[in-house]
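Here you get one chain, nothing else, as structure tokens; it is the form predicted alone.
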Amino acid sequence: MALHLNDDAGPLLAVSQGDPAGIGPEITLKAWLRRDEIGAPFLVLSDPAHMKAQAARLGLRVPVQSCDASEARAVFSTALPVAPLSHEATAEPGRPDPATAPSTIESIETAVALVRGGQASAVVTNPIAKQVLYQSGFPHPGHTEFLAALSAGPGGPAPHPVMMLWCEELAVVPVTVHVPLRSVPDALTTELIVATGRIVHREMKARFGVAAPRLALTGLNPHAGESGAMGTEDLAVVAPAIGDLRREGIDAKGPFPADTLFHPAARQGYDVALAMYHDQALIPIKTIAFDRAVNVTLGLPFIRTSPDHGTAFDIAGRGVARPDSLIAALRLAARLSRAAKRAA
């Protein structure tokens, strides 16, 4: 599956810095250096002084200017502009520290505010520790659950958002996401799955201009529970809700067994593979695309995309982070950006 977007220009994308003491401000560092394969400018929200000292620190000839969101554009081109927060960003590299909860937390409800406010087209986030931010006091169970409860009006309900991974060979939604393994067959629900469906078929439509989406959705047992022989489950919970999609217009099919859905023939025959779990979706396009796949959240008011790989703490500050993904990432965002615009 090959999504081609026109490239035209106009988008300013809000860059959220992520964990500071992670690879976040180094491949945001080298997004920048490459900026031009990119395509649109962005603003990071971040502390400008502990941008400066990474740039320093790993040699990289990166013009760091403290700006807010109305000078980013005009800034981009000879330095990166930065929009300083109220907390700073004091951790070292590869040593996260709780103290820095504040600056992570304000910059993502920043970006957000941005696009919000229209102000930015797009958020794009770099990786967090949520570990890190349990530590002082964070509530909710991860970054695409603050980013819903973000979304959400003054006493309304969170929007449903859900996890797809995208590359131009693949896209893939894992309809249970952290869940423990031993956990998920009692999570998957029917209801889940036709919720989640329609999601991404909406969101393919209106976001990614496929005029018919067509769903293939994996089994959650081997060989699909072959009839019921290895588990119930594909009888009773995800084949009612391919039942379901289908009676809504939704073109879903399946459930297909999860080994034989990847391979490049097979992937001519849908446009999204919802899977049943965490590893069933991410395997496959992280064999396929590990430095180019894109985490793409749907169902938000909002365009968010992020890097798919964590804060690598192990790497922080030697100076060897990739910013492949980061970079796929910004583009993707601009590129939907502009799809949002002219559907406009």
Second form
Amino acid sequence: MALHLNDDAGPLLAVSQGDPAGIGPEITLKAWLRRDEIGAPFLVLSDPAHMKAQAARLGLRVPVQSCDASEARAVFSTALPVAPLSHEATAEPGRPDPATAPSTIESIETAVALVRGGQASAVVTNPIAKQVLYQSGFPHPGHTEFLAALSAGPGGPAPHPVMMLWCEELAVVPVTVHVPLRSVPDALTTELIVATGRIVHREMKARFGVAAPRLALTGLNPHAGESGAMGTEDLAVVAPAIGDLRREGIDAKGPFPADTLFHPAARQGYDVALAMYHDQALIPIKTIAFDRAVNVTLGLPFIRTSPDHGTAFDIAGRGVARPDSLIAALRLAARLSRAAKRAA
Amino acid sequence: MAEQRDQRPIIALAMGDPCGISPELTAKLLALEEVHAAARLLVIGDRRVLDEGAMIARVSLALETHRGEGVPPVGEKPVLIDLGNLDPRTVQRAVASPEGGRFALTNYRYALTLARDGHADAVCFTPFNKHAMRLAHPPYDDEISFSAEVVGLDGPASEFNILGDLWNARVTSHVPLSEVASLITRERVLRGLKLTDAAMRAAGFATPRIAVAGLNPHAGDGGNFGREEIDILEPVVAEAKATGIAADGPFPSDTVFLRAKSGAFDAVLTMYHDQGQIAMKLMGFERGVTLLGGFPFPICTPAHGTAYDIAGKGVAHIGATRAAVLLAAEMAKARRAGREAAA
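Mind sharing the form predicted in complex with its partner chain? What's above is the form predicted alone.
Every chain and every other molecule in the complex is listed next, the one we just looked at coming first.
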């Protein structure tokens, strides 16, 4: 077992700044004010001057202290620890600026470096705006793909990241994610469902401590296709994937009609649901836990959570952004960090 | 003093599948005082099935029974038109059967005919079992096409799901997901908006505010995840607005129901089955009502099914059936008021 320098000191969450013109700085400051709810200290990778300016602008009484990861735990109770980046991140709230892209990217890279180096226990990311990063030549489709690329060993393939939405009442994984609805049936293959199911099963055990995770899969079609009357994919694609998973000893069941899988009684029957497309997963979790839902990335060599909302440029800097989803993401990261430490 | 004419609308209530919770729901409904305050009920079915339902529900029934030809007058008490069409001992509880399907179909056809011929102002039914209906009548497709055939409707009709004051209609319904995107056309979405607007006005909404859900994740995210929002939905919303429909959107479908529930909209027009059904069932599984709109009279039923798993236990929740009958009564009253104002 590899012992890291800070193992005795307890978990530390590395928080990326996100787009500095979005609500990331604001909700991070507000989350620090509610730090008693989180269960672990966190360190923000950002420009301390920008964080200070946002606190002043919003009238939030948050002392900001520039420090590094080894000092963050000590600082956290009295000030928000911010580890400076080499790029400045000065941005006007609500006015995204491609000039800030290098700092946004560096913040994510640094968070990953800290957790891979054992100086932090989990990565919690604030929302980014992909269009802003694209304008500065960012080559990755999105946040999660970038984290996967950062996780690849030298010359090795990037891991297959799996997005899970989580709240206390429900864990749900969309098997296909940011795909136009028109393209979902083609994108949905037995192999993809099986690969996703394996990762979900493994991480429910390893990270969430569920000894024998029960997976429930939705059908792609209305009423799960009604035995082929409404679409063949549930018989031809989803059911064989369930068979494959079961042969590997994974407790997978379905395909179930998606519209009756998410009410409280149905949820008793599984630990995690696999939905076949984005909104089939997002509609139930948002309806159950609008601003408490957390995005967890499975399949990476470290813990990563994030709030499940965007940069919200339209309300940035007005003081009305709610930190609840970020706080939920921090809480879950803290909980998973403690579980990982116990398992180590 | 002239006797006050009974203003309560007449609702023809067809007993649904006899092997599930429909008999006990029918009996429970008949025991509700507020239902009788709102409507005169003409129940279509079999006395023996209804009596069994009353026993399960532990209620006593006060109703007139009518057998034979003709349409009975409905006065103070509700009336059962006893078709004598099913001995409950010939079917098994919790098993879909052709006998059960035939019973429900006969009752429903009778109720529709009564309303079509002007003897009732609205139709309601307790849950059907589609499998049983198809065992009895293989060409049976769904309630809308069956009703349209019986009534002789040639205009468009649509199903609405209703939860309190929140309505949901969908552009596509029981079709494979792979066909959904190609069915999202200007004509269909516009027709959905017009039907929703008309049905809600008929139910008493002055200017129903209708949110249109996007088809794609994040409503397409500006074209990154699909272009139907830009190419079809945005222009249709603008077109509908120009004709006086309070349409808005398209909005990401994962939060549009929360916005509607918080009061921002009266209705959500969804693009496909699960998009609306997941949210509506989560927000009120036990209270949801299904309305068939586009017919010359309201047709309402609880949104839930026959619940074979709890049939006969007397624990079935009456909320949705009650809400269905009260909505039908409300809509029938509004229609009559509209007709009288026009006359």
